[in-house]
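Shown here is one chain on its own, the form predicted on its own, set out as structure tokens.
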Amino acid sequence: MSTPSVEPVPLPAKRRLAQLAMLAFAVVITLGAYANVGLAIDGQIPSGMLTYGLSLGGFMLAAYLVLAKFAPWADPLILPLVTLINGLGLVMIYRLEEVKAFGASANQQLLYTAIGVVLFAVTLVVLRDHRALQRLTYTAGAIGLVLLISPLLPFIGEDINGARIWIKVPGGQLQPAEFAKLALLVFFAGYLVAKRDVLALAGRRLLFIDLPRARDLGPILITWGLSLGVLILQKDLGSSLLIFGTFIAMLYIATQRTSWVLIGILLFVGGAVLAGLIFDHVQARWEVYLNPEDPELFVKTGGSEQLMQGLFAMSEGGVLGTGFGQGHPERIPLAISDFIFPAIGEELGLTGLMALLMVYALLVERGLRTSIAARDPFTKLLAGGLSFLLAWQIFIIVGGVTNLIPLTGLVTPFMSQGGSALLSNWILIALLVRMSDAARRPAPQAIQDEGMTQVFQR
């Protein structure tokens, strides 16, 4: 009797249907929000709602089909969660466009979304095995550094709103730091996998903490110097915080040493205090943080007006909000980018903001679950680093607009208008999806056993 051939077990049809249902639900919520905005402003459903809905639904269906083909075992929640956040961001930008505020353009953001989905698909198709990135550890580090310093170069660098974080490209500007952070995370993951045994060694013991050896402080000091350089030369507090904070988190994941976290906090506080004493732009941020209600700071260029208007808006929204299309987001400077979170808070209230934060938290949780389930240390570090990067960015944004921490100039992932952040975040999601597929895919023996069971059941 010949042995029956064993075919790989396909993803259960019920699971595929569940993924599609969640994706459709996210698009339906977006369409409902569009209708709400139109009814509140003009008393009628927006004429372009069907176009927006079909476009967004078509883009996400294309993303799902690529995911189903090239990463079928990936976490089924990641794409629907991103679709919901991206869709609500489109709605808020459309709402600002309707009141002719800040040059908002929902069509432009929809175009960026389409390009982001293309990059998502290309990443999944080209990067069949994410572990290949480990072989490019130092190449990724070099690319990240070049991208990070490129705005400082003459002719291509551009200074906007006091920060030199942009480069000129045909048709507009590009913020290379958004892509540099992904390259640097690949470098951090590869480097820490190779050096984690050395970095985990304990030196002297201080109270209840095992301090690292002095000779092993080089990586954290270099990263600290890099983040200070970004803060001082480019006046980019946000990227400085993201880079250093994410490296410390990945260092902790790799070594499980609390001492690295404490050293990182001390270095950051010391660097921030030093920069505040020496550099005017850092001192100005600190003054706004301490005294946002000061009338002199309110009217000063780069002062506290945007912060106070954001706080007023969230206060006006209360618990349930004024309703989509019934607030005054045009009063908030930079509501289209840095301050889109308070603009949403006015119209959806505290309840809406908490729901939005829960969606972000669930997205981060799925990334961390991928890190825990990963079978190799490189995947654990990279998935954990990307998840922390997303969570850290949300904390910095929300903390800044609520005056919990000084303002940094970061934008809300997938919601704020702009191409650089949106495109880089879609690539980030593609990397998480690829690693999730690898972590959740059944082992070959398990697939063979299940296949044999199906054969004999026939």
Second form
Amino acid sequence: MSTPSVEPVPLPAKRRLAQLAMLAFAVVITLGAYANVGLAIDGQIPSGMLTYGLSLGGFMLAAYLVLAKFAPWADPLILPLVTLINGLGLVMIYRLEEVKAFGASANQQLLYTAIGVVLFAVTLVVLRDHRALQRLTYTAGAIGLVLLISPLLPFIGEDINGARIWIKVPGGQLQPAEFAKLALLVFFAGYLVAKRDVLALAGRRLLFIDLPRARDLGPILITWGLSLGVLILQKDLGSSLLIFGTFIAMLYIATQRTSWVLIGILLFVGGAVLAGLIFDHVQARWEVYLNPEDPELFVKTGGSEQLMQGLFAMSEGGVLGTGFGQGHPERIPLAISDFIFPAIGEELGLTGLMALLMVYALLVERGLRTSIAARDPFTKLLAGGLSFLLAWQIFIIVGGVTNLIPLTGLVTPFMSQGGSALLSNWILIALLVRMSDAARRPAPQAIQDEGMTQVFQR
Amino acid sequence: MNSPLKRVALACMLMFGLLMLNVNYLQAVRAEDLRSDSRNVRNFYDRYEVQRGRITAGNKVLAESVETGDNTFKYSRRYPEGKVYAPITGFFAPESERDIERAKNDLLDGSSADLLIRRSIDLFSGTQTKGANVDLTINPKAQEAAYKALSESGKKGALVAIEPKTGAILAMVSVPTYDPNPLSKADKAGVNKAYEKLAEDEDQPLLNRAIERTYPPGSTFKVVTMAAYLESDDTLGPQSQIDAPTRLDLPNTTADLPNHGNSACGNGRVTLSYALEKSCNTPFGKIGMDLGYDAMKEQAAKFGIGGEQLEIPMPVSASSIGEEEDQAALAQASIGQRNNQMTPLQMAMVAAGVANNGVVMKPYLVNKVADAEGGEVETADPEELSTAMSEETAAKLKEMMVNVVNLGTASAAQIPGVAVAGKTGTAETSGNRAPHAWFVSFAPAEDPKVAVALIVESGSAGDDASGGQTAAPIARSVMEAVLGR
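Can I have the other form now, the form predicted in complex with the partner chain, not the form predicted on its own?
Once more the chain from above appears, this time first in line as the rest of the complex follows.
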């Protein structure tokens, strides 16, 4: 897979100035939205505008400076895109807090954003070479497992809204699954790089598909079991689907075997049917998905009301939206977390949602580009896995709240209120930035013309 | 690893594509359905999102939307003198509205196509669109005088006052009535409960008796009979003689038609004017039988009775003189005691027609609609409904009706220095129940400014209620209010 190049490799531009301009643009849009909320609700610019503006602008400037110093070749789009999404999420939460929506707290979310930026910076500063993570493959796996299981442990685990996915920490709760998914991804990447040659070996051929050897089914079965465990013991449909789907995608990237995807889908369908048979709540979600408008399901506890309220909100928004502060997103239960997407849809309309999805798509695209440009398999797998994880998570939650697929609870990355998800996603972004820096950093150039010296690229 | 990565990228693109398609489907295609879903409370919020226009009568505000300071329900509707104007303004409930609030809803809430230009200007200038203001023809003084006079004594009834030359409705009262304020709260359950209570009330406070209910008109209908008689022969006049027996034999029945209280009418042969002044029954029964059903029906139709349904803009119940029966029935109908059914508004139109030299104007309530910036949207254009009689006939009838007030049964309606024309009515009701007391009138006779019809319902004003004693003084107070006396 090496491409000899006779010409010197053209230096990719750092585009630091463009990045700064875009970052400023993202902050300005956010502040405009803030002002908009205040003007719509109270007829005046919110009093906290300056504080919010300075804090958000300050955090992002700090993030930018750290990035410029420690990852100068990093992709210039990633940070501004994340800033924009994070900012819009903050505005929506602020807007919901203004009308006293249950649990909404913009100050708390701003604080988490600050901690997220700090973690982003720390990750960039400490992790100078992400390939160090490859050496921690099994450690990461163990950490991921422990984090995933921790909510089930007595004393520290906590049960909220029927899902046992929380642990108590001083000053609140933490959703360890959010961090577990990062650790597990590092593990998957490291493990698959090591074993991919074996896993890619062809076994029997069935029709036109090369089946893997039976003895290589171990890893996929274990992950499947793990996901089922999350589903059964923690009643967390979303995380279960997220982890399993991402693993299948990474397995496919590592081995190029379509058969793994087919096996994964079969296992998933089997697991879903099994879960549907065992658990009422899984079955209920399926019924709601098929017929959300059913009046009986609407009034049932845990029925379709929440979903329908989200759809009502989106329909109210129509093409142009009601405008920030002028809709009634507080009507949607959990508008601050799982259902923040329909809330945005009500106030910014189809136009806003298309733009938002485009921003998410761009973010995923930058991540995948990093993966393609990366020079070693571990980076390729990890960057590809993290990007797919983002896309998959957005698909699961946005598809769920828009009734495209059955609803499973997950946060909308960078938007939903909640510390754990925001912090872990900022770390995820730091990893992507670190890897894009490595991928875009020019390969060592010959100091002088050494004739036919070739630069190899893997 | 690049080729599977590219395929994964493709899969991601596909996922985003699906999400985008679905969002488009939801917000552009299915939005309409979801918006109108009854479980979507946003429809309910939207009702309170716009500043609805005011309903005014001259400088008086009858209904207005005020900011609540609450973000959920931005505006609330108030009716400063709710009870007085309730039959006109109606109310603005969470799921429905009534009367002017209903008839002019699209203008009041600003959604009417007539306000398109205003909305476009608002869209570009960034101002919140407000509803249009509706100004009514109501004369607050007359309305309040009528409401006061009717409601004070606990009577049930209705009153309509019209400006004869234009058809503008100056007052429209129905008692007992209701307060529209509690029915206009942004609280579905509370409003429904309050509404249920009013709807079950046997006094029917929600009924606008002036236009939604018909009554037998009694002797006030003699004005119509007299008009038909005068029209049938130009030589007839107030001083023409007519037979007025104590009892009129009704053909093909054993019954006779007596005068009120079985009294004699003069000496058995009286002038037309005297017959009307004393409200004798027998001459009018005879007139009706002589003219025949068709002539009576034709004359009634010329006053608008039994014609096209009126909208003022609220729909008005149909009035009628009843189906054709035999001669005996026709004699009774001619004195307003058979199957005639009249709304008070219709009787006001009869009085107004006589007052306006025989021309009946189409009654209307809305004087002007202007958008929030004062730009005119629509203005009333008085319209002729029909010509009820010749000018000469009208003059003769007017003279006789002035005599009714000056010399006859309606002396209680006299206003010093003003020539008042009127006709009383005491309508027998079925069984032995007390009669309805009617009065129709207009003033000043030489240049009429106001025509009034009112009814005080059976039983609500004592057993001896009569048009002259019970109803005439109320009409007088309303006419005085309009004439500024």
